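As a starting point, one isolated chain is supplied in C-alpha cells, in the form predicted alone.
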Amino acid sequence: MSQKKITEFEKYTNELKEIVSPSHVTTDPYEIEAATGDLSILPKYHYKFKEEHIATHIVRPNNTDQFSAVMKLCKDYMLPVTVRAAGTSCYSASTPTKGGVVIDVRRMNKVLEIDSEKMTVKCQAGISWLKLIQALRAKGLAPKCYPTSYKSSCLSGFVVTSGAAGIGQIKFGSIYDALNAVTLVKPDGSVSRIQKNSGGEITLADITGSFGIFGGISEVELNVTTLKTSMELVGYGFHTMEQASEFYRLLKSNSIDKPFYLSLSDKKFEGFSHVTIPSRPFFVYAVFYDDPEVTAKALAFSKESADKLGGLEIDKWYLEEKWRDVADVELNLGRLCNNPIFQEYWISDEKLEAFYEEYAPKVKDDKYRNAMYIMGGSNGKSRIKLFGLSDIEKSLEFFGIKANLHKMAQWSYKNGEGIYSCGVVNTFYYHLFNQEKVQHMQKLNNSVDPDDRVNSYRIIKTKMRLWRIKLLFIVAQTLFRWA
C-alpha cells in the first residue's frame, strides 16, 4: 500500500473517532468479518474470499446527527456505505458489494416517546423488536405486526424490507400500514423526515422494500395498538394439502377475529423444526389474539371448519410449544445440515394448492431432504418458504436444490407472483421480471445517490449475471440427476 494511501486511511479513520467515540470505529480484521455478513451463506462461499468486498471500518453511531456526519464524511472521501442492523437477514441485504464502511445502527437503541393518547411510539431505529415490545407492554400497549424473527431482529430491518409477513399482518396489516414516519439519512449526509403525506420524491411505499438503497433510517415512529387480554392457540392435521390451504383461507378471512399469526407446513418442516409431530401430512397453526369473547368465536369457528374438512385437532401442549419457539424454528433447521438452503415466495393464498402442485414433484424426482411452510401475510398473500438441507460440500446436491428454487421463483412470476425477499442475492430476479419496479427505484436512487455508493447492488443492479446463473442452474440439476 502507498504512502498515501496510508495517510488517507488514517486520516478518515481519525476524522470518524472525532465524530463517534473511538471505541466504537474499529477497523479490527475479526470484527470487520463478524459484522459483514449476514444469515446467508453468500459471504461465505463467495464475498468473504475477495479482498474488495470486505470492509475497511465498522462505525456504530449512537444518534441521528452522528449517523448523519459519518455518512457525510464517507460522502467527501467517496468511500462504500452499507447500513446494517442485526443482519438476520438471509440474502445478503447487510453484505458489503463494494468494500468501504459499514455503518452498524445497533447502538441507535432508544425510545424517545410512547405517546398513549395517539397511540405511537418514537423510537431509534436499532432498537431490537423484543426491546421495543417489552417497553411498549409497561404502558399497556404493542406493535401492531413484528417478523418472528423478534427476538434477535432490529426493527429498521424490517421497515426496509417489505415487513408484510409475520405476527400481526393479517390482523392489523403490514409494516407499512403501521408506520407514521421515518427518519431518513441520504447518502449525502442529509436527513429528512419522510410521512404518509410528505408528498416528497420519496415516500414511504418507496422505504419499505428499499433495502436500504436510498440511505440508512435513524428514527421511526409507528402507529401502536392496546394489549390485549386473551391468547388462544388452535392447530389442525389435515390428509391434503387442498383441504389445509381452504382451512388456512377460511382462518385468514374470518371477519369475527382474524389470525394474530397464521401458518401450514409439511409434516417435514415440523419434523425437522420440533421433537414431536402431528400424524398428518400437513399442519395449519394460528394464534387468535383479542379479548375473550372474541377469540372464544374465533375458537369455534376454527373448530367448525375443521370438522367439515375432516381435520384432526392437535394437543394444546404442542401448540404451546409452537408459539414459545415461533422465533426459532427457522434457525432450528439449520442443526441439521451445514448449509441450508432456502428461497422464500409471495403467492397470493388463492394460488397456494397451484403452487405445492408444481413444487412437490421436483423434490419427489430428486429425494433430496426437504420441507416447506407457509406464513400468512397482508393484502391475501403469504409467505412461502422452500428449505433444502444439504452442505455446500455436496455441490451437485447443492446446486441441484439451488435450481429447483430457481425454477419455483421463474414460476412465481410468471404466474403473476413473486419472491418476498430480496438482498443482494435474489437482486436479479427484479430484472428478470420487473422491470417498472426497477426502473422506478434506479430513477430515485440516481437522485439521491448518484455515485451508487450506499447499499450497493441491492434492486437497482444486480452483481450476478444472469446467464451465468441460467447456464450453472441447468448444468447443475442435470449434472445432480445424473449422479
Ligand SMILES: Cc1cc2nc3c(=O)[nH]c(=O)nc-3n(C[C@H](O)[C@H](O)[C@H](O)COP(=O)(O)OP(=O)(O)OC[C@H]3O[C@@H](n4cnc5c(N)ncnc54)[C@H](O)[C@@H]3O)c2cc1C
Contents of the next structure:
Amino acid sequence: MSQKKITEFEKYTNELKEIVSPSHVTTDPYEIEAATGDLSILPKYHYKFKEEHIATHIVRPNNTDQFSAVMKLCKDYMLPVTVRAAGTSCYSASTPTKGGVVIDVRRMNKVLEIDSEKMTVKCQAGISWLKLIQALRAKGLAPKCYPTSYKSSCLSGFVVTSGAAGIGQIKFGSIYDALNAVTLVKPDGSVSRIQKNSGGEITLADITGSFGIFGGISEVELNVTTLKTSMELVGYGFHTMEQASEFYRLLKSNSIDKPFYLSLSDKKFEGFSHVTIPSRPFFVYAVFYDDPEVTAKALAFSKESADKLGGLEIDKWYLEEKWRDVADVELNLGRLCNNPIFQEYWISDEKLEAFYEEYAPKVKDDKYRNAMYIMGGSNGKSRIKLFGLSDIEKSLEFFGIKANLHKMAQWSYKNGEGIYSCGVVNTFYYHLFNQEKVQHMQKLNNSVDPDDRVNSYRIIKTKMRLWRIKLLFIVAQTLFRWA
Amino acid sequence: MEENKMSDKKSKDLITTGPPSGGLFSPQQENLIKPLTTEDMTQDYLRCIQCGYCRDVCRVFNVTFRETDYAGGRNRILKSLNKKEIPFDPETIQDVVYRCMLCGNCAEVCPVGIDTVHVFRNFRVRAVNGGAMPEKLKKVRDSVVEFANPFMEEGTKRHDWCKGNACDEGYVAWERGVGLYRKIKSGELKPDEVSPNLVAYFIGCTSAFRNNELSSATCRVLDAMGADFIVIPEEKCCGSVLFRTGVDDVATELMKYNIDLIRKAGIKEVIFSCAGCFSTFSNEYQEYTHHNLGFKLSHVTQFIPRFAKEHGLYFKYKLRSKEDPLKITYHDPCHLARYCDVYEEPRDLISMIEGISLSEMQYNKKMSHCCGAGGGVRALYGDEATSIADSRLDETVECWDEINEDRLLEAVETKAESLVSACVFCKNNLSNAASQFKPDLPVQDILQILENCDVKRKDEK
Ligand SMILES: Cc1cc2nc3c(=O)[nH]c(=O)nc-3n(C[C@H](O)[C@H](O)[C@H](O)COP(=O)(O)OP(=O)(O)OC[C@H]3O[C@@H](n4cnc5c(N)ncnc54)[C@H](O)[C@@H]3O)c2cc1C
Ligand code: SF4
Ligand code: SF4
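Output the structure of the form predicted in complex with this ligand; the preceding block shows the form predicted alone.
Entire complex below, previous chain first.
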C-alpha cells in the first residue's frame, strides 16, 4: 500500500471506530479470516487469486443509526460492503467478493417490542432465531416460520434469503407472508422503512430473496402466532419413492391441519448419522402442531393414508428424537466426513418422483457416499437437498460429486424448476435461467447502488461462466470415473 | 408382520408441546453415530463445518461478538493455519488461543461431535511451543516451576491454613497425614495395611493459599460426619493451571510426583473440594496412567452424600427451617459437570439438607453456562470474565421449581436467594461479579452451606 493509501486506511478505520466504538471495529487478520467464511469451502479458493474474499475491516454496529453512519462512510470512501449475519446460508452468501468492509449485524440482537394483542414483534435484524423464539415463548407466542438452522441463524439472514422452506412454512406461509416491515439502510446510508404494500420503489417482495443487494436490514417487524397446546409426531417407512412422495403430498395438502414440519429422506440420510434407523428405504416424517382436537384428526388422517399406501409406522422414540434434533439432522452427516458437499433444489411437489428418477441412477453404483433429504416448503414446493460425503483433499471425488449436483441443477431448470438458494456460488444459474428476475433486480439495484458496492456478485452479477463450469465438471467426472 | 428393526428405548428431556428449544439441550447423542475422529482428537477441527451452533452457547462470544472467540471461528483459524493459508504470529494470535474458557459447552452442542476442549487444549500446547504465551501465564508457569503453586508462595507454607488454631479439624487431619507417611517411611506400616476406609483430602493450591474458608469448611464437615480422613502433607500443585494453558511438560512432572506420593502411602481414595484438581486427576492423570491410577477419586459432592447414606446421616441447615427453607440454585461447575459427568450427586447432597430447597436455572447440567473464570480467562481477560459471571447471576432471577419434559410451559418461576456452586473458581468469579452488580445475592460453595449445618442421624429425626 502506498503511504497515501495507508493514511486513508487509518483515517477511515478511526472514523469507523468513532461510530461504533473501537472494540467493534477490527482489522485483525485472524478475526477477518474467521468472519469472512461460511459453510462452503470452495469460494475461498475460487476468489483466492484476487484475495477479494477477504475483508479489510469487520464492523459491528449496535443500532440503525450506527449502521447507517457506517454505510455512509463506506460510500464516502467507496468501500465495498458485505452484510453478514450468522453466515449459515452457504454458497458464500455472506462472504466478501470485493474485499472491503464486512458489517456484522449480530450485535443488533435485541427485541424492541412485542405486541401480544396485535401478535407482532419488532426486533433488531441480527437477533438469532433461538433468542427470538425464547423471547416470544415467554409471552405465549411463537414465530410463524423459521429455518432449521435456528440454533445459529439470524432473522435478517432468513428475510433476505428466500425463507420459503423450514419449520412452519407449510402451515403459516413463508417468511414473506410473516413480514410486516423492514428498516432498510441503503448503500448511501439513507434509511427507509418498507412495509407491506407501502408502494415504494423497492417492495418487501423484492427484499425477500435479495441477498442484501439493496443494502442492510437493521430492523424487522413480524407477525407471529400463539403457542399451540398439542403436538403430534408422525413417521412412516415406505418401499418406494412413489409411495413416500404420495404420502408426503397427502400430508402436505390435507385440509385438516397442515404439517408444522414435513420431511422425506432416504435411508442413507438417516443411516449416515444414526445407529438405529427405520428399516425401509424412504422415510416420511411430519409434525402437527395445533389444538388437541385438530392434531388428533391429523394423526388419524395420517394413519389412514399411510395404511392405504402400505406405510410402516416408525417407533415413537425415533420421531421424538428427530424433533428434538431437527436442527442437527443435516449437519449430523458431518460426523463421518470432513466436507459434506450439498446442493439444494426448489422443486414442485408433483415432480418429486421425476427428480428422484433422474437422480437415482447417478448414485446407483454408490461411487461416493450420498444421501437425500426433502423438506416441505411453501407454495407447493419442496427443498430437495442432495449430499455427498467427501473431503476437499480428495479432489477427484469432490469435483465428481459437484458435477453430479450440477447436472441435477441443469435438469431442474430444464424442467421449469430451480435451485433453492443463490448465494455467490449459484449466481450463474440465475443468469442462465432466471433472466427475468435478474433484470428486475438489476434495474432496482442500478438506482440504489449504481457503483455495485454492496453485496456484489449476488443475483445480478456473476464471475462464473457456464462453459468453464461445464468443462471443469466434465473433466472432473471423467477423471473420477476413471479413478 | 414386518417390523422396523428398532429398539424400545425411550427418549429423554423432550419438549413436545412447542417449537424445539435447541440451545437448552444437547443433541440425543445415544442414537447418533460415533464421529469419525482422529486418534488423539486433536485434528477434529478439520470436520468443523462452521455451522455456528456453538456460537449461542459460547458465553465469550456473547460478550465480545468476535468470530474468533467461539469454537467454529477458532476451528476455522486452525484449518487455515493447517493449510498454511495464514501465518502463525505469536503475538497477535494469543487472543484466538486464550480467549476461551475451555468450558466445553460448544462440544456439547456440536452436531458433528467435535471434542473442542481437546482440540483447543492442543492448540494451546502448539501455541506455547510456538512462542505464543501471554506474559501473565509465563509468570504463573514460573511460579509453579519454582514454588509448586501458581501464587509465588513458599511451598512450606502450604498447610498454614490450618495451623495456629485456624482450623483444628484440618490441623489434626494434617497431623494424621504426617503420621501416616512417617509410619510408611519407617516400615512400621505397609501400604496394603492402610485402612480402606481412610480417605485422603487433596487440598489444592487455591484453597491452601487463597480460599482457606473452603479447606477449613471441608475438614469441619468431614470431621462432623465422623469420616476417617487425612490431609496429604506434601501434596504439590496438581498441574491443572498448566494443563489448561498448554504447558504440559511441567504439569506432567507434577502429575508424576503426586501420583507417586499417593500410591506409596497405600491410600485407596482421594477426595477433593477443588473441582479443578478433581478434574485434572480424573482426566489428565487417568489418561496418563491408562485409567490405572490405583486409587479412587471423589469430589466432596460425591463423597459426602455417599458417606451420609452409608451412615444414615442427614444435614440440618442452622440458619433456616424446613418450613422456611433457603431457596438456592446450583451452578454446575464445568470441571465437575461437563468434564467429569458429576451432575446428580451434588443435587442429591442438596436434597439431604433440611432447610434448603433447590430451584434450577434454565441452563443447567450439560447446558450449564460457564461462570467465566475457566481456561485462564479470569486471569487474562478480567472484564470479560466479570461480564460473563454477571450474566450467569442474571439467570438466578428466573429459576424453575420443577423440571419435567415440558418444563418451559409448566414450571413455576422463582428467584433464588443464593447461588451455590462446588468449585472455588466459580465461587470467586461469581462472587466478584455479585459484589459489583448484585450485592444482595450471596454466592457460596456447597461446603459453606454444609458448614452451617448440624449433622444428624436419620434415626434421631
Ligand atoms: C443446518 C442448516 C439448516 C438450514 N435450514 C434452512 C431452512 O430450513 N430453510 C432455509 O431457508 N434455509 C436454511 N438454511 C440456510 C440458512 O441457514 C438460512 O438461509 C438462514 O436464514 C441464514 O441466516 P444467517 O443469519 O446465517 O444469514 P447469513 O448467511 O449471514 O446471510 C445470508 C444472506 O443475507 C445477507 N444478510 C444477512 N443479514 C443481512 C442484513 N441485516 N441486511 C442485508 N443483508 C443481510 C448476507 O449478506 C447473505 O447474502 C440452513 C442452513 C444450515 C446450515
Ligand atoms: S458446532 Fe461444531 S461444527 Fe458447528 S461451528 Fe461449532 S465446532 Fe464447528
Ligand atoms: S469452550 Fe466454552 S468458551 Fe471456549 S469456545 Fe467453547 S463454549 Fe466458548
